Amino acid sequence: MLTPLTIAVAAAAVLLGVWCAVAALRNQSAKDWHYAAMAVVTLLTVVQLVVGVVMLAGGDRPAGDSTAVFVSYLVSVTACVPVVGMVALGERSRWGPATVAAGAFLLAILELRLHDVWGGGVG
């Protein structure tokens, strides 16, 4: 897996999480700029999904016998931010951005795990 792309997705997710956590602490709902940032993070995860599928189609495989786990993580990271974004649309209080923050931090953790699964790190 491309490490720079994984780092970029994780860093963008952490930044989104911090920004939304600050909004939640200020008792604000999610604003249009938050949704724009969610779209950017989602676009990065879609690029990562495409790169992962292309690498698998080209014959590259994750370490060990973990192709199914790798694919499930790819799908999960791609769905994470859109799901919490839809929740934030329905929750127009401070809990909307709080949900996005939690999902963004979860995405950063999933990125670390995705990197481990591909490279044979801690399993």
Second form
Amino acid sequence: MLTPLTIAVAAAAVLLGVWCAVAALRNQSAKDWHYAAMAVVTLLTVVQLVVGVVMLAGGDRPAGDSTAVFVSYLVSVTACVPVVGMVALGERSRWGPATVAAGAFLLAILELRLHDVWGGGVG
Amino acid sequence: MTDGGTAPGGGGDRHGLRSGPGRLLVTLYAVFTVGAASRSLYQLSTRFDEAPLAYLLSAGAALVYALITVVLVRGGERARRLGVAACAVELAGVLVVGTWTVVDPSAFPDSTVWSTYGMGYLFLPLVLPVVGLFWLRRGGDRPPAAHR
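We have the form predicted alone; now please give the form predicted together with its partner chain.
First the chain shown before, then all remaining chains and molecules of the complex.
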């Protein structure tokens, strides 16, 4: 589904991950700007969720019999960054951004999988 | 989750398992719990006959991951001991299943999280229990006073 959007989300996730990893390596905690970036990435994933749902509603289906897998990836993708953001909230050490970085890289991987599932890669 | 996540000043001992590096560890264990659980649920419900051993192993792995996640979030001495045991089981599982899949790939028509020592998952299934054991044996993130 909509490859440019998938690439955009994955690229944004990698940028977020690198930025947060740098903060962690510099022994900094997560700042407001990091949370703003998380919000932007989350917004992109919400757009993707809406696009995915609209495509499913319009009769488009992922290749093979993998609609359930596709939907579960779509939901995971949307939940990923908000969840790690909440986990990182109370942590005022470098491990806050480290956690966010892990979640962001996970999101990038999930985007690749999402793309595979839609295109017919084995679920 | 219960108190907004911040360990109050003196409560470092109770919640030490999930603060500092524990945050990252909890997150990774939660991710693997969700991943292994949803994968095995889907596979067990749709094509159990194809590779029952692999899918049941994934379900077992999901339970171990879930247990360790809960242990890390709850904290406390009893949870810590339980966590050490669970991490040992997890490490043994990765090593046994990993070796098994290398020696006799035909036993597993479909892969599990622990196949080839978790290679499909960046070897994190092998790294996590080792880090988990170190973390739990150390007793988590001690309050600053304990470092001096």
